[in-house]
Structure formats: C-alpha cells, structure tokens
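Next comes just one chain, in structure tokens: the form predicted alone.
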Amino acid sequence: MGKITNVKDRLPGPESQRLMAISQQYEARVQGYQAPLVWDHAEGVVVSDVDGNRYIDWTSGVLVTNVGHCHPKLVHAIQEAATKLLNCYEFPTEPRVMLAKRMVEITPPHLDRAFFLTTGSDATEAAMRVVKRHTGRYEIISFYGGFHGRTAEARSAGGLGGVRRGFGPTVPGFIHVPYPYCYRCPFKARPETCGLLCLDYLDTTVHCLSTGSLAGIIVEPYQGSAGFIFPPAGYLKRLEEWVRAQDLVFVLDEVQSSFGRTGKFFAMEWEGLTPDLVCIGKGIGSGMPISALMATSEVLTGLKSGDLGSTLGGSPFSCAAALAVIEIMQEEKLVENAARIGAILQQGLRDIMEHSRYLGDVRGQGMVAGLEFVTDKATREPAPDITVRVISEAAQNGVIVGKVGMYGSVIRVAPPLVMNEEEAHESLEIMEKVILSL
C-alpha cells in the first residue's frame, strides 16, 4: 500500500473545491456531513481524491465495499456481465439462478429460498409484506433507534427521529420498543445487573398497545445508523425465544451486518438465530446495487405470482457481481480476516479510549465499531461538535471516517474486509494522534 502521509494542503484541495462548488450549485444538498474532499479512485482500503491525496478508508463506502474497492476479480465479473445482458425482468437468467443457489448454500440451512431486489429498503419492505400475507395480521414490533430504510413502511418501522420527522404520518401498525442501548439505557439500568429488563418491557408494551393483530418483529443484530449499538450477549437469542412463544414471524435485518462484517458471514451465526426472513444488502454487491430477501419455504406460503417484484431486482449484471463477491470472500478468507484484523482494531480503539477525555464508549464486533464522543465521561453528554472535528482532522491526516448516531456523536469504523495488519496499525496510529490531540 505504501505509507499514508499527511494530506498536502488544508482540505479541501483546489480541485475538490472546484467540484464541490459545482455540487453546491446543482446537487440537492441532503446528505450528512462528510470531510471536505472529492473521491476520484480507490483500490483495496485506499481512496485517492481528485487532488492526489491518499486516505485509508474506514467507511467501506457506508459498509458496502466489503471485498475492497475495485477488487480485480469483481471488476472483471462486472465487465464481462455488461457485455452479455444488463437487465431481464421476471425471466430467469443463469446468474440469478446460480446466485439463489449460492445464497441458500451460505446461509443457515433453514433458509431455503432467495428473492433478489435492489436496495436494503426494498428488502425490508418485501419482508414486511411477507409477514402480513403469511399471518393475515398487520402489527409489527420494531425498535427505538432502528433503521430499515427511507421508503414508506421501512421509515415507519424505523425508530430514528431524523428519518421520520417532518414527513407526515407514518404507516399504521408498528409498535416501537426500546433497543438495549446500554451506554444510554432508557431505564437507567446497568447491563451487569438489569437481567435484560428491556425484554421484560415487551410484554407490557404489547399488552397496552396491540390491537390483537400482532404479526411479527423486525430487528437489526446491531443498530448501525443509531450509532453502532450492540446488544448484550444473549439478548437476541432471548428475543427470538419470546418471538416464538408469541407465534410471530421473526425478521432479521442484516443489510449492514452480513457478508463478513462482524467476523461471521452472517451476524445471526453468533447466537445461532433462526429467523424466518433475513434482509441482506450493501456487502452482497460490494458496490453494485443488489439486495436479497432470504426466507423459509413455509413463510412464503400464501404469496401469489406478482405479490413481490422489482424492475431491476435480480438483474443478471448485479447477480454476476454478487457471485464474484461470494467467491472472493471464500477464496481470500475475508470472514476470518475480518475477525483477526477486527480484534486488532477493537483493542486499539479501546486503548485510545482509556487515554481520551472525550471518547466515552467503544463498541463493536469484527470489523465494525462505533466510537461515541462525549463532552464529559461522567455526564455522557453527547458531543457532536467534537465528532465533526474528529472527522475533519482524521481526513487531514489520512483516514476517512463518517458520522452516525441518534445524537450525531458517533464515529463509524467499518473498513473494507481486505485490510491487513500494516493498514490497521497505521490507521490506528493516525486516529490515536487525532483523538488524543483534542
């Protein structure tokens, strides 16, 4: 890779400034804060901007490029597919059929059917349609802080104010309950003594709010957009047991957490979960637009021809890319690498936290973590201004990070899974310099 050096000039560079001025004139300015630079090209974990500066990418393009930027085998598969067939709606194609087979083979054995779409929102919307058709009921439990997309039902299922606020009424039928955000527990409990109090709260919530038409539950293995919030060990298994006792459909949203991100191919493997429906996106295409809904045959019973559809879903172009991604991950043992390099990153970040005035919490698994910044570790008051400073100074020193969280005070750590030890240590050194200089 070669050593990442400090950026030549203060960001943004002259060419970035030129393009950002055009962007401000013509593009809708609706996305979140990012460091002031314009990407030009990338390879592996290294991004180069239009001014010739190089950075280690800790975002994976928002948890997408799991096999690294522009992996040669993926690029070749895309190029070859583009010469044959770009889209084919409804008719089967060899790439789609073979991808369905591979997805069934790599997911836990109870999931025996695959349906392909375009985005994570498409997958979660499709899952909720299946839940309602299968049960004949319409209420779905979802969680504070959840993010399942920005389309109608996905937005309604979500529990983030920024996604819901200002857009009018949401779709009825969603019952929201607390997610175990232990660093900011709404019950003011302590994780070592609470006995998973938030699970007990489910019964009270359902008793008070359900109309008697409870159909299912949708949950993320960890909440990415809310601030990379990881539940305590055992929580998801206990939640699944509760779901089964209520005879509900269990939907697991693995759009962010799948394809090796947590150190397992799928996050559900950590606790042996057996959801009825699993939503998959982002890493499956490693930059190409494709998502999937994995399901049991039983839960699909009752669906008729045309009940689910997607104009570009399962295109031979995107399916060829996804097949290449699976092959790359298995050949290069990227899941194992995510666990190995992830352990280095997790330990390094916790060491930085011990010496930082403002880094209040580090939480994560494998090659994904959230760094929550506070003005004071005792009061835990969120520090969004400090978070913005970290993003800017990290980029200035050669690492690209992003901001998430319900309070705008969490840094996203999610490098491509091809990161090696040298790149891990180099980026940690940069982030230590930035954070401890605050």
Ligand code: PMP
Second form
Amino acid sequence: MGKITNVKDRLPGPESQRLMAISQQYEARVQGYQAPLVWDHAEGVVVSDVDGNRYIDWTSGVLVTNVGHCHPKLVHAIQEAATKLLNCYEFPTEPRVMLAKRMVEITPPHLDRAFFLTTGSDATEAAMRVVKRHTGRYEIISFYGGFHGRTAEARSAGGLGGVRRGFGPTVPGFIHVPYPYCYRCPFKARPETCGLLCLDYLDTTVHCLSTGSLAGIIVEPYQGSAGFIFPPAGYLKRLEEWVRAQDLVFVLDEVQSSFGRTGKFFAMEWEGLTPDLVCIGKGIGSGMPISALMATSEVLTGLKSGDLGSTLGGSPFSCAAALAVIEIMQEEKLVENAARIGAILQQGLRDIMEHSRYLGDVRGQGMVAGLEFVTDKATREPAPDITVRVISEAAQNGVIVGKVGMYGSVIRVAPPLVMNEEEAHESLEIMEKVILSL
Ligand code: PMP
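So that was the form predicted alone. Now I'd like the form predicted together with the ligand, please.
So here's everything in the complex, that chain up top.
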C-alpha cells in the first residue's frame, strides 16, 4: 500500500455491504457500474469509505469537485451563506450580482452577461431557448456522441444512444453531424492527412438537410460522456469560422470542461474561441448546485421577461459557493496546478499504454483524460468488460475511477485540481499495476 491509500480487505467491507443491501432494496437501480464501496467523507483528493478504507479520487464526483473535496474555504462560505439567506427567487442579491461581475471578469471579454441556473442541463436548455428566440429560427446543429443533459431539448441535441433510445420522439430541428472521434473515424481517415474531412461532411449534411431555418450550433470542446474525445488541434477554430460564415449562433457546452479542468480556466481559451453562449456547470459550484449561461449582450437581444427562469437558479446560497470557488481557484493557482500535474498524469498514462495489451488510446488535456480499452489493439474492438475489471481492481488497490464512452469502454480520469505530485505518482503507480496485470 502507498502512503496515501489504504484498503484493508477485499471490497466491499462490512459496512459498505450493509448499506449496499439497503440501496438494492430501496433505491431506483439506475446508476452506472461503480466499485463496491460506499463513500463516507473526503478531503482534497482522498476519499474515505464507510469501512475506513482510503482511496485517491480520479473522478471528482463526475468532474465536479475541482477545488478538492470539502475545501475548508468553500465549506465555510456555504455555512455562512446558509445562516443568512437561502432563497428569494428573482430579486437581486449581493452574492448573485457579485458572481455575475466575477464571471464576466474571468471569461473572455466578449462575454458580458451572466445568468445562473441549477444544473448543466438547465444551462444547455436555456442556451437553446436563447438561440431560437434570438434568431426566430429553430434548427440547431449538434454532434454524434454529444451529451448536453437528459431534459427534452438537451436529449434531442445529444448523440448518445443511451440518452436518446426508448423515450419516444426527440424534439424536431436538430441536425446531427459526426464529431472528430479520430480513434474511430467513421471515414477511416487519419487526422494527420484528412484535412478535417468531417468539416466538409458537416457542410454537405447541413446543405442537404436544413429546411432553411438554421439558427445555431451546440458543441462540446471535448466530448466527455462519449469517451473523452478530443478534437484535433485547429478543429474547433475552423468550426467556428464555418459557423460565422453561416451567421449562426455558436453555443459552447463547457459544463464539464470549464473551471480549470483542461489546464486553462475555460477550454475555449486554447484556440481563442468566441462563442456567443457558453454553458457552465459542475466545477463552478464544486459540489453546490449551480450552473451558468454566459452570453454576449447581442445574443440576448429579443429576450423578454420570463423567457429564462428557474426556481433555485442563482440562489444566494449557491452563488456564495461559486464566488468562494473562484477565489480558491485563483488564490491556490489551481489552473496552473491542473496544467502541471495534468502533464505528469498524461505522460504517465501514455507510458502505461505503451506496455499494455488492452489500453488502446489515451486522450486528454490538463487534468482530464480518457483511457480507451480494446480487446485487441489492431482491431480496436471496444472492451467494456475490461473497464469493469479496471474499476473494481483500481478501487481494491486504492484508486477510484469511473467509466464512460459510447461503447462503455473508456475509463474516466479527472482528479480534483488540487492533486499534488505525490498523489499523482502514487495513483499512477497503482493504475500501472492494475492495467498491466489485466
Ligand atoms: N453538458 C455536458 C457537457 C455534461 O457533461 C453534462 C453532465 N455530464 C451536462 C451537460 C448535464 O449536466 P447536469 O447533469 O448537471 O444536468
């Protein structure tokens, strides 16, 4: 066992077993596969389960606790806010207006308005409402593999079978096009030589399928739920140029890529993108329920009172938490830390891939990566069974990971941004042992 982790016996421990049995009996069984343990408390990047085992967290919940679990300054801000004012609906409050000011200050200059909601899905739904209201048109381009939430329009914009299938018709008006999933390119092309063929395909598809009511486009800077698919350098900028040439509203879904995750505060900074609307969630509250829609004043023209709204959106309580998160990120230089520690993780994971029979691809940026497992590196057949083994063996050895991907074959790597070098090396050593013993 390492210095930080300590898993005493075969999982699940007795207390976890007891609680998992109650869960089996009373909870809706809709959760994805997780290691057999019950979380009790966590601090920084270290999670303790109810049996007293300690693990290094490579999940941040689901890319949420960017400032680390239960950061004392965040906990203090929440406690203080809770004693003062929990909710007041649309009245302005000091935390809400100050958070709007801070968000406008930290996002690229063209984004000069903020609106707060509760979840990532709220933010993407709100963005699509703005697109339609602003343009008076209704068609939105979205991507194979895209994930924007489970609510009606978000699900319809999405391109993952698990979200779309079995729930009846989707909302009309979405035109889906392939995202550059270069490891499994549908055109069997290679990023070094293809000249971004998928962008030509996008142009043709839209030309043929649009009814003439094109309004906007919604895209993730990298696709998280589809399996941490990172587009080749330059793709998003070229996409933006195309969007501008068509006079469409550009929506960037940064629900999971923002707040330092990729080694920049916002992923849009990597290529200097200037989206009209940016959806932000997860890390902004680092565990508190808050999301944001950042916008240009221009794209909000035409919106009337009542066009956007949410019962708990922008509550003084959540806004106070988000203000504390921004302060912590800046004081502790967490974006820089994400870039520095992220580079160690990315390199370490690539080294493991070199020696592994089943780890076919490692993709990532900063403190986020996807490990795609295959049954055979030559055929690239997805290996969802292997990811299940990785999850349970990793936990058994002291690291918590999760799985995603359109084929369930990708392990998600997304530790809290406060991770230090020792924690990075210890968890990499554990993962090396787990992956190389498959
Ligand atoms: N957009 C993206 C890119 C996401 O990753 C998610 C959540 N995984 C959402 C939207 C939906 O967020 P929420 O679950 O908070 O509604």
